[in-house]
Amino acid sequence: MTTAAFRPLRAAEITAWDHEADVVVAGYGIAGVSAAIEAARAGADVLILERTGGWGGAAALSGGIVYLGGGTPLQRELGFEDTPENMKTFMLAALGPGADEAKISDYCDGSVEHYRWLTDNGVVFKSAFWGEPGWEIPGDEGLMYSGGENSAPFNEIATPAPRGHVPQMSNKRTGEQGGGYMLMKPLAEVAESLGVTPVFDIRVQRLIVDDADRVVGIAAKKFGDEVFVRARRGVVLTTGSFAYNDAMVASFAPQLIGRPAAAIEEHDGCSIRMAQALGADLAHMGATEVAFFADPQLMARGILVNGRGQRYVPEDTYPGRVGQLTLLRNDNQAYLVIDEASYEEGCATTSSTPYFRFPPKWAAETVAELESDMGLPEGTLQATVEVYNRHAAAGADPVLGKKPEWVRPIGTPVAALDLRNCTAGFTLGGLHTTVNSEVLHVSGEPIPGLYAAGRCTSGVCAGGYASGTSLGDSSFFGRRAGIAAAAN
C-alpha cells in the first residue's frame, strides 16, 4: 500500500455508506474484543472490521499470559502477597526507560478489577502455580513468574510476586494452540451475545473525517471492492504492531530487520499509518520485545557468555530480558556454557519449548580446550568460569545475582551451545494515546472521534518487556477505548 493510500477521505465525498454503527472497531483481537464489549455494554451499536476470516488475531495464537497483579484473587489463593504500589515499582523499573507512568499507575491500580472483569466474562484461571523456568506454562496451571520479578536486579527493587496469569488449557502447542485461545474464546462469545456485529475478510485502509476533522468512519476493501463504514460516535483502532512492515521496521526498529516474531503477519502497521496521516503523534517506536531461542531450563543451569567470553545477564531471569540484552547490548552474540550433568538434568525437565534444546556445538574435557574450540580470546572464558566457580562453591553469584538454587560450579566434561543470532521480536511502539485511549495529535490534543489500543499504540512498555503486558494492556486499554468511544 502506498503512502497516498493512507490519506484520509472527507465524509462529503462519500455518496453512500455500506455499514453504519455507533462505534466501529478495526481488528478482532484482544484489544478489539475488549473495546467492543465495553462499548456495547455502554449502549452503543458496535461493528468490528476484521481482516482475516475469524476472530482471534495474535492473541488467540499466543501463550495467553495476562500480566496482572496488585493482589488478584489468584495471587492470594496461592499465597502470594502483592500491592498496586509494589507492582508499579517493578513495572517502572523493568519496562523503561521512559515508561508511561500514568498508564502504569492506572494499570496497576485497576489490575484486580481487570482480573475480575476477565473472570466475569468467562476466562478461567486454574488455582495452581508453575514455578519452573520457562517461556510459558506447559501444563494448565494459572500463575507464573513472567517478567523476571524474582530475579536480579528486580528482586532487590520490589518484592517478587508472580503476575503471569494464564487461562486454563490442556494439550498446548506453543505458537499453535496456547492459552490465548481460551482468553479470546469466551470474550468473543460475550461480544456476540451483546449483539456486536463482525465483518470478516475486510481490510481497513483510510480514515474518514468530516469538515471539522473529526473521525467519522473508515474506508476499507473487501474482496477488491471499496467499502465505506460510518461511525456515529467513534472509531477504535486495534490492528496490531508493525513487525511485518519492512519499511517501518527499517525506519524505526532496525534491530528487528529480518527477524520479526509477531504471531500473525497481518501486523503491518496500517492503523499507525492511517492515524499518522491525520497528524497522530507516535511514541517509543524503537522499543521491541526480543525472543531468545533457548530453553530456560538449560539457561538457568549454565552460564551465558558473549563474544568476549564474559557473562552479561543472570541466567535465571525472564528469557525476554536475556533476548533484549543479547541483541541490543551484546551484538547478538551468545553461547551457553554448561557441563554434561547439568545439560542432561535440564533436558529431563518438562518444558513448553523443548525444541529450543539444541545439542552443544562444542564439547571438551577442559574449559581451556572449549575456549580454544569456540574461538574466544585466550583466557577470557577461563577467567569467567574461574570467577563463577569460585563463588558458586559457596552458592553465591555476586557478579550478576543468579539465585542460589541455580548456582553450582561448572564441572567437566563441559560444552557450549551456539546461540548466536538466536533472536527475533515484535515492536512495542505506536500511536501516542491517553489513559482513556484517545489518540493524540502531534499538537498534544486528542484527535476527535479516534481511539486506539493494543500493539498499534505505545502501551505500558517503553523499553523492557514482561510476558503478559501485551495481552494485559491491550485488554485493559481496549476497554477504556470502548467506553470512551461509546460515550462520545
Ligand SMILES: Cc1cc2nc3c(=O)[nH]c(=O)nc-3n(C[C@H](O)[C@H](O)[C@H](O)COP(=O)(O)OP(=O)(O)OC[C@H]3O[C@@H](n4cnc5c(N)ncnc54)[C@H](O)[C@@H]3O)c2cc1C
The other form holds:
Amino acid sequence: MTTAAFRPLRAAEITAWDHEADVVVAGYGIAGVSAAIEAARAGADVLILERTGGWGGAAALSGGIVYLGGGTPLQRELGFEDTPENMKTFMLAALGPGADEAKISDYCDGSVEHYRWLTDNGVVFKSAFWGEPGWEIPGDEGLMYSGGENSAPFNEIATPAPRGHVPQMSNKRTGEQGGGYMLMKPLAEVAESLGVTPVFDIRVQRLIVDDADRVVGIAAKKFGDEVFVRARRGVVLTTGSFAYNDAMVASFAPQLIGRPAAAIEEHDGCSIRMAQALGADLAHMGATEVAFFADPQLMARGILVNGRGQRYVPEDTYPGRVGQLTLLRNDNQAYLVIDEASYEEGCATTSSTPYFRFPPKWAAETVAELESDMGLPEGTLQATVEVYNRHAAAGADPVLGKKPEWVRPIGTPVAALDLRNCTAGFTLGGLHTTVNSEVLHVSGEPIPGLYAAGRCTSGVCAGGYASGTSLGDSSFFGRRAGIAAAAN
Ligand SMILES: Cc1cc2nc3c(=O)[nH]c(=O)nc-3n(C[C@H](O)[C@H](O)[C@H](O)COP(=O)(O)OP(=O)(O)OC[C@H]3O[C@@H](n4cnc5c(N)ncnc54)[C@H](O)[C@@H]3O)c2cc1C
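One more: the block was the form predicted on its own; return the form predicted together with the ligand.
Everything in the complex follows now, all chains and molecules, and the chain you saw is the first one.
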C-alpha cells in the first residue's frame, strides 16, 4: 500500500455512506472486542470492521496470558500477596525505561476490576498455580510467573507475585482452544449478544474527517469495492502492531528485520499510518518483545554465555528477558552450556516448549575442550565456569543472582546448545494515546473522534516486556476506548 493510500478523506467528498453506527471499531481482536463491548454497554450502536473472515486476530492464536495483579481473586485463592503499589513498582522497573507512568498506574489500580470484568464476561481461570520455568503453562492451570518477578533483579525491587493469568483451556494446542482462543471466544459471544454488528473481509484504509478535522468515519475496501462507514460518535483503531510491515520495521525497530513473531500478517501498521496522516503522535516505536527459542527448563539448569564466553542474564528469569538481553545487548549470540546430568534432568521435565530442546551442538569431556570446539577465545568460557562453579559450590550466584534452587556446579561431560540467532518478536510502539485511549496529535491535544488501543498503540511497555501485558493492556485500554468513544 502506498503512503497516498493513507491520506484522509473529507466527509464532504462522500456522496453515500455504506454503513453507519455510533461507534466504528477497526479490527476484531482483543482490543477491538473489548472496545465494542464497552461501547455497546454504554448505549452506542457498534459496528466492528475486520479484515479477515472471522474474529480473533493474534489474540485468538496466542497463549492467552493476561497480566493482572494487585490482589486478584485468583492470586488470593492461591495464597499470593499482591497490591497495586507492588505491581506498579515491578512494572515500572521491568517495562521501561520511559514506561508511561500514568498508564501503568491506572492499569495496576484497575487490575482487580479488570479481572472481574473478564470473568463476568465468561473467561474462566482455573484455581491452580504452575510454578516451573516456562514460556507458557503446559496444562490448564490459571496462574504463573510471566515477567521475571521472582528472579533477579526484580525479586529485590518488588515482592514477587505471579501475575500471568491464563484462561482455562480444553485443548492446549495454540489456536485450537488454547488460552487465547478461550479468552476471545466468550468476549466475542458477549459482543454479539449486545448487538455489536461485525463486518468481515473488509480492510480499513483511510480516516474520514469533517471540516473541523474531527474524525467522522473510515474508508475501507471490501472485495475491491470502496466502502464508506460513518461514525456518529467515534472511530476506534485496533488493528494490531506493525511487526509485518517490513518498511516500518526497518525504520523504527530494525532489530526485528526478518524476525517477526507472535503476531499475524495483518499487523501491517495501517492504523498507525492512517492516524499519522492526521498528525498523530507516536511513542516507543523502537520497543519490541523478543522471544527466545530455548526451553526454560533447560536454561535454568545451565549457564547462558554470549559470543565472548561470558554470562549476561540469570538463566532462571522470564525467557522474554533472556531474548531481549540476547538480541539487544549481546549481538544475538547465545550458547547454553549444560552438563550431561542437568540436560537429561531438564529433558525429563514437563514443558510447554519441548520442541525448543535442541540437541547440543558440541559435547566434550572438559570445559577447555568445549571452549576450543566452540571457537571461543581461549580461557573465556573456562574463566566463566570456574567463577560460576566456585560460588555454586556454596549454592550462590553473586554475579547475576540466579536463585539458589537452580544453582549447581557445572560438571562433566559438558555440552553446549547453539542458540545464536534464536530470537524473534513483535513491536510494542505505536500511537501515543491518553489513559482514556484518545489518540494524541503531535501538538499534544487529542484528535477529536479518534481512539485507539492494542498493539497499534504504545501501551504499558516501553522497553521491557512481561508476558500478558499485550493482551492485558489491549483489553484494558480497549475498554477505555469504547467507553470514551461512546461518550461523545
Ligand atoms: C502465538 C502467539 C502467542 C502470544 N501469546 C501472548 C500471550 O500469552 N500474552 C500476551 O499478552 N500476548 C500474546 N501474544 C501477543 C498478542 O496476541 C497480541 O499482541 C495482541 O493480540 C494484540 O492485540 P490487538 O487487539 O492489538 O491485535 P489483534 O488481537 O491481532 O487484533 C487485531 C485485528 O485487526 C485486524 N486487522 C488488521 N488490519 C486490519 C484492517 N486494515 N482492517 C480491518 N481489520 C484489520 C486483524 O485481522 C485482527 O483481527 C501472542 C501472539 C501470538 C501470535
